[in-house]
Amino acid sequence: MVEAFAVASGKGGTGKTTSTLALGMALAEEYDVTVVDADMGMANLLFHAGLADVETTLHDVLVEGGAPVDDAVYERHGLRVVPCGTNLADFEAADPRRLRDVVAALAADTDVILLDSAATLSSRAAVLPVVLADRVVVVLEPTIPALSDGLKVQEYASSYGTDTAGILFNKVRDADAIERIAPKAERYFEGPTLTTVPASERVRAARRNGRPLLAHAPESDAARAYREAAASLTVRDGDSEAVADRFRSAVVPESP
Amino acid sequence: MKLPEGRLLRSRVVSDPRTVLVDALDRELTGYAVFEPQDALLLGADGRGVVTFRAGVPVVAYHTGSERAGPPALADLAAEGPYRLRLFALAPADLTAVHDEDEFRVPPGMPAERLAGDQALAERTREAAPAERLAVVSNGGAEHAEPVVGEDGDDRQPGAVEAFLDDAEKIEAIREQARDEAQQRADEWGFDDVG
């Protein structure tokens, strides 16, 4: 079985990478999980996962005649993590079209693929993870710009045949207000509110320490919220071969 | 809401309202900003948002299209950028009358939070705000400015985010625009065969 989720927000600063890793670690208690940094232009999964010094990244796999996928897969925190590098020249040399082959190769050997997506919808490479995924998890903050951009992500996703698994409110500072805001937001999103994650200094500390939140502060309220989100996410039992075929046959054009 | 025109400091098109709020704070502007969305679709033909400032800190918000004031006006002007923005300086005395209208007021950090989604800027703005504008409450260790309310203490005024979510028509316009954009780009990018 395998299901691919794009973790997306359309807007920067919502805590998407933190959320991707935290959801990944929480899901890993039940499933084999692979987390891929699909934000190729602004990679930061490697910093969150303590992989800043690794030699081979997704960029090295995406260049012509590049490294095999397995060289860029790292076992960390009970997950398989595929980081991107931060070198701009490597990014320019990488061909995002090859991402579908990478995802297809990973799909053969995992239950859940989480694609940490770019915080924009302005380029084909940025939208590609949303196109390739089965479902999207929309990361929101309780602000108007984040909600507005989250709605856009959902419309893009559904236009490309990708369902919404749910919404996740991050950096929540006012617990009373979110109880009023979340149900109103749910009227417009196709999926339920998976969880609301409180704003927390421990999230920032985890990031500074290069450790995922669930490793740094597993008993924090924020970590608990992510476990709640994972528990409410029913992973669909996709056929690995069919999913891999779909990725391989995804039509992605040449020009940027 | 009537304001004298004042001295024009800046007139340009910006894509992000954050730019305006940072500029006003850095200049310690006493005056007001007029936001005019380029895309009139979402706000109706003559929808303009006005935010006033004292010493760089937002005081009141008003929307000429919806004629709503306070936090709901922030929701009305939080449409899609780009905006045509004009920033005017005024003498403090010219603002007294509108600043005395309690229902027009917004908490100092709210425009940064709700329009720009920028907590750090909201914090900076609160730090710059005079103490009497900050009704500080304890909330899980974090301190937040609450809406400045009248003597009656009516703090049930819906926040800007809720007002935004209550505006089904505007949200449908955002979704429709995104759908059109996604379709158009699917053609450009050749995504149409992806399923």
The other form holds:
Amino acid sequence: MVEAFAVASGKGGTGKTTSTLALGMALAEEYDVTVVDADMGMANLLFHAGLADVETTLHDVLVEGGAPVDDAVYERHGLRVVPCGTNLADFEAADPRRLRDVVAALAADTDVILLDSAATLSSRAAVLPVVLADRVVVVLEPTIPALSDGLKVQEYASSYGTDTAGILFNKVRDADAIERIAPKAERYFEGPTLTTVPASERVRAARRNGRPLLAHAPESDAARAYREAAASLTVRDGDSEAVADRFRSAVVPESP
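Would you mind giving the form predicted on its own, to go alongside the form predicted in complex with its partner chain above?
Shown next is a single chain and nothing more.
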């Protein structure tokens, strides 16, 4: 079985990478999970996962004649993690179309693939993870502008046949804001609200220490919220070979 989820937001600063790793660790309590940093231009996942010093990253795989996929896969925190590098020259040399073959190869040996997507849908590299995924998890802050950005992600995903798994409200400081925003979100988004994650100093401390939240503060309110979100996701039982074939033949979109 395998299902691929893109974790996207439509804007930066929502805590998308934190959410990707937290969902991954929570899902890994039941499934084999692979997390891929598909934000090829603004990679951040390697810092969150304690992989800043690794030698081979996704960029090295995506260049012509590049490294084998397995060389960029690291076992960390109960997950398989594929980080992306931060060197601008490596990003420019990488061919985002090769991500199709990378995800297809990973699909043969995992139950869940989480694609940490770019903050905005501004380039071919940015939109490809949303196109490849079976479903998208939209990470939002509880504001009207954030809803608008998230709806753009859903609209674009839907145009390529990618469903919405649900929305995740993050960095929530004001319960009244959720009461105002949640009914609007339920009206316009196709998936349910998976959870509400409170703003937390524990999240910032985890990032400073180069550790995922669920490893740094597993009993925090934020960690419990992410486990709630993971429990709300029912992973579909896709055939690994069929899914891999779909990834390899996926249409590479132009920029929105």
